[in-house]
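Let's start with one chain on its own, the form predicted on its own, as structure tokens.
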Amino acid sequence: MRLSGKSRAFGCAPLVAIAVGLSLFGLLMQYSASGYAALTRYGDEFFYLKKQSIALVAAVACMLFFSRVEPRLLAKLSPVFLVVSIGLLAALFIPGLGVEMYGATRWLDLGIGTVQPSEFAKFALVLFMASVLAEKREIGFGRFALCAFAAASVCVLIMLEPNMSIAVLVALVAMFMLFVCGVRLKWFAALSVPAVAGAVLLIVAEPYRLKRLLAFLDPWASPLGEGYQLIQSYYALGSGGMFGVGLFNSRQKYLFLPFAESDFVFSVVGEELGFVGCVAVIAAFCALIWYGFRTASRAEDAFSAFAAAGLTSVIAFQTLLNIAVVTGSIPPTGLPMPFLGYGGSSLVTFCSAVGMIDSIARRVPERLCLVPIRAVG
């Protein structure tokens, strides 16, 4: 039995191709989204595209690195990432480094840019995990634990900054990990209660949340508050029909829609490409997804199993809450969407996240192996 990754340049190349290709698309449409807002803030209608090119060459890399390292490697190394991603999101408590925006302390200034260390932490434990509940085949109380523990680190951290929005998106993924990986149900329904407690109990201690959940059920109640983000996003979608207004021919980006280069992009894509645009690009990532599960279903070992299923589930839940939030399906939040929205270190990870399951690709026989994620070990 012949290991593919040994005559192939990659693993899986409609993965990396289809990252590429919407990380490509993602330059097109911030450009569009972000242009006269750039202009007006800046002088510079290129200031958002010429910074995220440079994001887009350094994710190239990450991702050609990525793709190049041992899976057995990345599992030896997960504590060490975990450990590095926890003290870049504790330092941003130690004034002089982190850089508050929009009320929220979420960036990390390193004197020649700024970096966002949750969007690092999300990936750094998912190979934490996966190291960690791949080393005996039963799972046993101590290891479920430590997994608790280091999703609830994780989490605690990035809500004092606060970023509920991605302290949720770590915590469904930890629990979809804890889930596919095979832990006793007990133990896993016994996380969940407090976790949907908590997450109720944050929503209502804090005003600014329970507005936004009041603008969610009624945005007309607030149009000029925190109902009008929603409804400029609905504008921007409802105006876009069947075919779009065409490309560049935004009306929602001169300034009525915020963040329309980042959290909205996909709104902008609604607007001047149509039902037509948003249904080819929800068609790449389907496909990404896909690809990611199937390698997960590959893989030749537990760890690169449990890693590949955990760095594609980012993807698929980080995608389908942005999507959500833009067409008001689910309160607003704070969630780039992936390879398309605005954010050097988002691009920098997720195409790290695409390298590293291609790396698991390239080590798969190239039968076609059918076994449940939950039943490898």
Second form
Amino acid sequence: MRLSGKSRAFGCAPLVAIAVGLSLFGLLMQYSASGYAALTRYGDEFFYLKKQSIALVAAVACMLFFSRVEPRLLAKLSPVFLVVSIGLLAALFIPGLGVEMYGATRWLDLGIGTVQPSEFAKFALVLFMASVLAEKREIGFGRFALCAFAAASVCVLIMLEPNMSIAVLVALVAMFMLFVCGVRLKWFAALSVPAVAGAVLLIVAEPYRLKRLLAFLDPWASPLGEGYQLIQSYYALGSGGMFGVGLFNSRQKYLFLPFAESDFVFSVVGEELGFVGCVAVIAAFCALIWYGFRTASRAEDAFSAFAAAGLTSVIAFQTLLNIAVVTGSIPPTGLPMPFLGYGGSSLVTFCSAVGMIDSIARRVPERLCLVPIRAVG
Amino acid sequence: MRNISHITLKGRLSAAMLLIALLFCALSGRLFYLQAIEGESLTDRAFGQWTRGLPMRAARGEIVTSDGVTLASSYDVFTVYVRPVETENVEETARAIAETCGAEYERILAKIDKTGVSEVRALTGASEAQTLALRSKGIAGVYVVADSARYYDMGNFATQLLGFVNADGVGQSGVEMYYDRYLKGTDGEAYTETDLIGDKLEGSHTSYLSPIDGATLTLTIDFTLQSLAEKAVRDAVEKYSPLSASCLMMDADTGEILAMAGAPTYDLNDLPRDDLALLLQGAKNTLVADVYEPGSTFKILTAAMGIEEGLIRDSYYCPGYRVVDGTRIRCWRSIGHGSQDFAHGIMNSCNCVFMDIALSAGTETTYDYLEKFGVGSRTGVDLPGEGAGILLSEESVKSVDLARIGFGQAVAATPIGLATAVCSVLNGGKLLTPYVLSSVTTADGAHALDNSPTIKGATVSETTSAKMKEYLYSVVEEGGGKNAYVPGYRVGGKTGTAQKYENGSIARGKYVSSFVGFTEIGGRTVVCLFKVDEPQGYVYYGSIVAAPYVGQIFSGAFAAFGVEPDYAENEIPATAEMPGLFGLSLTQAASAVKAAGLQYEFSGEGESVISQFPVEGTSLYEGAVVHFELG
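Same protein, the form predicted in complex with the partner chain this time rather than the form predicted on its own?
What follows is the entire complex, opening with the chain shown before.
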């Protein structure tokens, strides 16, 4: 029996299944990681769980919605998305709208809740770049420059919040897109010069970044200062060992590990489920990314391919960066883990991205989708 | 919209995927390193932050005498800790602690009304009954931990020898400091699982690491002898108001310290902790730490050298001085001792005799002996802060100095150093290391350590030793040591009176009066050094100030140990009455004293006697030494 592409429930069911699975697993881990802290801070151990559950419902709704939206429409609307995103990023600087937390203005107060414009901006940029780069067979310098300019604008605005980690992520994703979408390697290489220079300049301009850098090299030098977060993450991972201390049995969640439910939820996974649990989560992400890239390589048109690759790369890079931070492999930056980490904006946008990829997968020429694929994760 | 070149896209996508896959592998490797390889050491490090420990103080070991009397012990007290984050109502908690433990409410409240600390020590020194009452109230955030406090069973007794501990139970001086490692034990801890702030985790258990109590130290100190020594030094302080009086008793054959007392000092249970100068002064063990010019007691060593080296002449003439290299050195008796044999030279403590011995031995031989006797070095006694004697360097010694060294000047020794050297003269020539620790018994009753005598070197032969004993017996029986005499017993010894030096010159009117005596008690030769530093008043001769206390101690010891007197060998001497000497000239006074059957020492250079000791009519043993002053 051959299924018509457009009538299938999902374009790539395993992709959706993994994303939803990771999100549900995330809810569980966030509850375990945050229950004690929530009880202490808000007197309700389900505080974070409740908020994230609502976000998950919204996220699944968005995913289903976007999986039904035609890629062409996304391409058409992508400039609008980008302009709106940039507008929202700029709105952060309007007093009263931007909410400051942890010394940075990253959240926009919508009255009913707060959102992080940067979460939307990174996907909007991906869609915009995909549509620009896919328009002509040859990518001229003008398009290349337009993309680079758009990426730079988003980066600079995010940088001003300041939120270096997302800015770096956006830069990485933009580079990835330029590379994968076939920009001449010469131009591509030329672009890395200002990128590297910019990174160095940022570190020099803000001494605290250098301090953070040093802390990452030797966290024990300042166990109560710069090195604290990382040491706590090490303690969590280390005490987990191979098989973990068991679900809900984390010791580090008793306020020792900061941001245990968001940026460092993976540390709690490592503590409670051990190395084995960590590898299982990594495997699930790898499968997700693989399905995403496979969709890209089979897409029916250039925009779909570029968009699928770009959206997947956001998931891939953010996951890599998060695990690298948690394991002390790069200087600590605040990035939630996709799907697993607490944060409504993040969950909604990642699920929406999965919905878009699914929509693209639905339009893959039939002959490529003969064999139903079983979920791996 | 254009169709894509799948070749380019696929190629570049594959490259990117490969890179991403490699990065995931690298991070998995990093995870493996942190979790599987470093896991255990990280867990160990993390343990420290997951628990809060309350100390459980190990009880400090007891200190007992060789005859089993406890001098220092420990008792349980309780410390009340409060974890402010766990308390529900600070005022009520403070009131409960104050009421049950009899403390002031405001003080407790001020201590526990804090934030940002995990636990505070609200009260120390609570009794078991008080803490039981407190516990029965079951107040959240209140913890009671057993602690240990020090108690000195005899109070002001062997104060400098025992030493004391600080508020945290760490030895600060004396045996408490020197053997702190045995006494202190190993503290335990009560661990409670908490969160970052120190809040106890629900359902968590408190685990205990029990303390290991300190070991019991048995000292070589004999309680009876120590008591006698304590009494004697206090009597001396009362009578002469000196800077200090001290007494050291040693077993001449083993080097065991049998008594070590000093006065004035304080009750170890009531230390003047607020007055640091007083605290340190009373803690200083002058018998071990301070050096002094020993004076005539040093002649024991010079005499022993003379006999050992065959330098003793048949007769010595004392005109009251010797001229050495053009310098006139006076004998203590300015009118001289006349012609005398060696035995009388010792009895009279004639400086000329000992100058002659030292000069005939020469610098090299004399210094050889000084070194053998350990003068100028430390004995190695197991007490803190031992001082070393002082010798002029051998190269710079002139004949004048050598002559003076012969009778105990121009040389400095610690009392314990001198006593140790004297022991070697009496025990057949063994230079021993004095010691106060006899054995160590751990808290579970196991014998951990038994101390035994250590022979450091040889000084004189058995023959010399035997001769010296007889000479020293005669000093007490017939000579200047008569005041240490105990009828029916053989007591030997040597008096010593030394002038003190201050800033390099002789300090007028400041003397150290001392006596080194010995006797046989229960088969052991007991040496007793008694020293009075700066006795007030005109009497300062060791024969008068120090010797009687040695007699008093020995007499007490004979009674306590049931040593029977032997009158057959040593008749009870007849008694004599002290005549009145006021206004008499030197010759008149001297003949009056002799006529009464007494010996005398005098001071001053005036026409007539202006004071005497003891008062007229005092009953004394025949041959006792009395004193008068001319003015």
